[in-house]
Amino acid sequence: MTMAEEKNGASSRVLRRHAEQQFAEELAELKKADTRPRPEHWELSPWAVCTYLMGGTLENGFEVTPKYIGSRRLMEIAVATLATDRALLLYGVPGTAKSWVSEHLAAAVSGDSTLIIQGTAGTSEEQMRYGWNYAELLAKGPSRNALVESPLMRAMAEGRIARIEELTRIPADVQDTLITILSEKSLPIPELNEEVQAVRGFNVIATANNRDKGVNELSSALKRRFNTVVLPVPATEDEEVAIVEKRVREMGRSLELPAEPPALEEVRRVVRVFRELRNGRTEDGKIKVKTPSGTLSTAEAISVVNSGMALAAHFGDGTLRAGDVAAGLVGAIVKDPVQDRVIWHEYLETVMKERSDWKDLYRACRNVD
């Protein structure tokens, strides 16, 4: 077995594969019909790029599928801002597919999707720019076999995409580590009095939002240095069938659930719920509606829709039915044990009762209930 075999073989089994590893065959097949300028070290031209984004038809019949279901000018400036050199910041609600764009556009552009940094309360400055070998520090003392690059320094010096997700839970002090790297485009290593300046095509893609506990703003200063492009919650319900439907399946075929896809209808329930709850009122604008304190995103109705597939696949007759998205249905809306359980009982009685065609919905989240 060769050395590509093995590495393939070991691909597929991972649970979750990279995005350059997924799509690399169409990746490949857009590089080998992709005859427009691209930037230095890029893989692509940004038209491919986006075209890899939004799916397309190639001239040799090639179909690529889209990765991003939404408006295609959101995704043009996205790619457009990675070819200048500002960094771009795609900030919006939680589960408004930020960290999936940003990976496949880190895959598109880079090639290599994982040099990331997750932010979180704890991140460190060190690991926003560079640590040490402390072994090799003590034995030798400071020296470039005992530095330690962060994916950031990198992505600097290899001309490639960095990506910080979640960039409103790092501490306010890290955060402003990036300000010098943005500007200057150079990361100063005093201890060595070196510096690591960037190489065309570098850049960085942040993801971030304001909904969550434990957010720390952007200072001026920060938000200067990006082009923040807002990804907003799908527009129609359609649309969000559409983008549950399609993850869906993907997770089911990369999971091996032994279940059928889901039934559509099913599907569109539970987009409904969300939706209906989420903006305050139903479809139709008849009935107002409490909103509970969870965001109900779509990343969380694909969460739903997908924990329902394994329940009737190991547990059932490998059809999703009411009664296998019900449970995963209460546990994403009912967050706050008192106020929510009073607002999707509310909803329950008020809206979701009075439909004749959703009886048995209804009577599975009261069971569940």
The other form holds:
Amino acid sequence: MTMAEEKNGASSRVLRRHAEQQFAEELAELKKADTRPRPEHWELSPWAVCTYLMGGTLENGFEVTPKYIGSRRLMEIAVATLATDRALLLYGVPGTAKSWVSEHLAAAVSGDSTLIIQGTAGTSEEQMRYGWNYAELLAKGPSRNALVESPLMRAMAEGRIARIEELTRIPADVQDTLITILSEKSLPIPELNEEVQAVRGFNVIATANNRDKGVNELSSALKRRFNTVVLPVPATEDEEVAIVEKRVREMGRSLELPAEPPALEEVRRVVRVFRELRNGRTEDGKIKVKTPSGTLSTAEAISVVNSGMALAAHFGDGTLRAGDVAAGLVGAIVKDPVQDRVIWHEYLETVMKERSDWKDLYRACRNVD
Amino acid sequence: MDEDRIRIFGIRHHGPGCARSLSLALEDWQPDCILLEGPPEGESVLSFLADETMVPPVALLVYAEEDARFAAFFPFTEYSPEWRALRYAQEKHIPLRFMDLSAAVDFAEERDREKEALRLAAVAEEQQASGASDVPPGEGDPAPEEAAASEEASAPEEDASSDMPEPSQEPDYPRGSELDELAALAGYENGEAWWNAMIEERLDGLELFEVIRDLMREMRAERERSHAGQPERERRREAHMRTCLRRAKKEGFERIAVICGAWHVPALEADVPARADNACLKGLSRMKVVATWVPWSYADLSMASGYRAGVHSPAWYEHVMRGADMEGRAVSWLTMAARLFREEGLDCSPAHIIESARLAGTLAALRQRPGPGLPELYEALQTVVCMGEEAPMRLIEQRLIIGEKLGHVPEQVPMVPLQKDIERCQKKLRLKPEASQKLLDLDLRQEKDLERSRMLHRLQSLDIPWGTDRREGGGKGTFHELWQLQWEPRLIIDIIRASHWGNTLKKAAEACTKDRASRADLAELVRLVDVALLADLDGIIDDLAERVRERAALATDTLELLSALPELVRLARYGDVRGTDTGMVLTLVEGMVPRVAVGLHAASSGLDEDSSRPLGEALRAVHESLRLMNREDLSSQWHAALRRLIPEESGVHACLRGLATRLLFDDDILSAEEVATQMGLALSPASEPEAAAAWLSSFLGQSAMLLMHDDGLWGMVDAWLAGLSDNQFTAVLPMLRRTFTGFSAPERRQLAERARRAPRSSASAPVGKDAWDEARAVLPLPLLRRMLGLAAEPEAGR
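Given the form predicted alone above, I would also like to look at the protein as it appears in the form predicted in complex with the partner chain.
Starting with the chain above, the whole complex follows.
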């Protein structure tokens, strides 16, 4: 109940709106324009879901913004997977938009991205299947009323998409709960001698992260029930700049920062620093640099620019300048106070200092230390 | 153009869809003559098509008689429309003519270009030689021109091996930007994908050619609008094709089928007066050419190999040609992939394949394709079976998309004698030429393997790289040879080029090696002796040995002799595994050692440190190999020569003296006392510190063991170091550092530990023979015996 209220209510007051709220207009327009066949319980046709993700112009001239900047083929595979009865596993290093894609897919396919289970080391079987309202249970004995449904169970019953974040962080025995659900498409409730059978349209999107490989490696039985799509880091600098710029603009709007949207140049510099340190060489391929311990994902680049904007808005003149970016930059890169600091200084002195038009950023970064 | 007598079928060179439609069209139209885009020289070998051992992929090879570097391949596969046309003509017994411009013209042109380039290069060189100073570097600098010239000179060779099939086939199947634009409009990734989906992977029939023609018309018009017409060569080719067409008409054929690259269709339909065409073709020079059939491979058919008219996915096209409907095609291809994965030990169950097929189908629907094509199947496999990873998909790429199929041609096909001999050997030794990479482990004690090894070495000496020797540097594992074999069709060109050396493999290898020997220096000569022994070229071994002897006698550079010697010794020691007569090598060694011994002192005196280093390396190597040879007479000469280097008066650089001392010490020629004397002298305060350090560094060499375990030496070094003044110490420090960094870290630590306690332990009794504790030494003996497999237990202890 409260959920629904929140959804309909003053969603502009919340800090971060769900995808289906933020892009409600686009989804509605797509639905109007979409004449292609839809799988049962899908809000849109697979084609329209792809268009929602990748952006495009509808026949009536409506402009759909791109949500994912990168390979269209990957998104097509992801959408096609959801249309079959295999679940989708989005795989990749941190910050490659796995959760982002998962949220938007769920929003576009079932109009609801909130059926989510956050995977942690403490995720228990109750969170995956169902729990009990113990007061009710003690008072009246086992009944459907005493049952507390998990998001997964609700998704099955309603034929929607359930999301599982960080699948590999969930302990292996709890992961195995998924096997029956994904192959039998049913969830037995032995206490009531009942079961919940999944309705058409149900599917699962899980995300897992490369770096945590081996934390709780998926069993091969579970692997077999997922189609895996590996999301790569952005291929080119331009692509990455586009991602950062777009996200920063959107977030700036939702955080109501009074600052001007950042100049493309400043974003480009941040992205370049990230890319160069991540790839271990400068963009022109001429100089080798050491790679720090952090992942330096696009998501972190976005947050660097964002915090820079907040600084500029509240303590500066409202325009993003080198000094505003510097603090965030150093914080994002120097994760290990000893090794990373050395690497960062080396980068400052050998690469950044040499770039004549980067003098301001160089000085600002020096000042932060 | 009279429609009722002529039909023009525009095709893509290796397109299964085109091939299928063409077969239907020919059946339908029943031509009485076929004109095919291809080199006229090929007509002479068309009769071999009737032979049933002719299995595609094969290629028509046309090469210039005087120089096989000028060569062109025209590949055909089962799904090449041209192949279908050839087959059709042969079955129906109707005349088939190749109507392209003769390859002879291209070759002649290339040759002229090459000559011109050489001339330019020569002129440039002359200019450079005569007036380098008066040509300002900016303007008249001949270098770029020369570079360009030489590049061009080497180009034909590359052409011959890679993109020849029709040297400028590019436009035949329009691949340029126009098609990409069209594909983008239709919502496809690129022109290739569009063409595949619209033309090759469809199953419809005759109207295809109408569509292609209209498409090409539009495209050519578009290109003419944007660019300046066709290149000269293209215009000539099209003129020639039109001329052929006219001739066929004149001969009275009633139903002429013309089959050519789609791009040419509008040009052949165009109404051009015969006079213009004749003028275009006038006065072309030609080379004399020969045509034959050679087996071809899918790998060489793929675009990745550099064949410009190639296709991306030969094996997939074959599958498309065989497969029935789209659904069945996808499933059978996925099943093949599954088997392949399982063979390679990757998990792939039928359930995986079912899921892949469903995903591919869904993807195709999402992309609005009539059925799953290669991209959809590929992505489905990657997603479902490979956990999204790229690496396992390489296997699919290599085996199921490109493929490893190799064709076969009848034995009667004209071949150069050398090629026949090689094929005879291959058959005899059961070494089948295969397109996939294969590792061959030869046991040289087996007669057959030895023969194989000889054959491969012979091929290698002729620069026919069928196998690569994977032997790990020289000496080890002499009974075994590892070869990596991979047959590539273009090796034929290498064979034809090598054929002027002789008619059998052995004769050719001998002649070629002999020719090289006439221009080789000593080190290269020794290498050739090695090659000759490995390849069992007994006809020239004596000749080579004579040359080595001659060169050795004339060699004034002892270093040259020194560097040749270890290789010769190796040959003398190991040659007998192969059953070759190494007596002659031994004679060579016996002749060279005294020569080296005599010249060593003169060669090493008066050198500075930098030039002494390489000599030192050579000394070490020679010493090592002579020790292995274990010949008293040779060793004693060598030792005497080394001994002459030792005294300071010899005028030899300290680093060589130190090395000589060490080598002799190792062989127990110098006693510890003598060494101590030498060391004392070398490290005494009177010597220059740099020289002293150089001596020490080469004496200690790579290992700290000697220093660590010999107290006499230790004391001497220690005393010398302690006796240096501050200034002297500073001067030798870098040298010392260099010596000591050559040691491993634990060695250095042990040395330092020893140095720390040195003052006390220097007085203690030296570890000598007296310190032998027999009772303890006996303890490990039983274990050692077990490890060495010595059953009987001899008298315990010593």
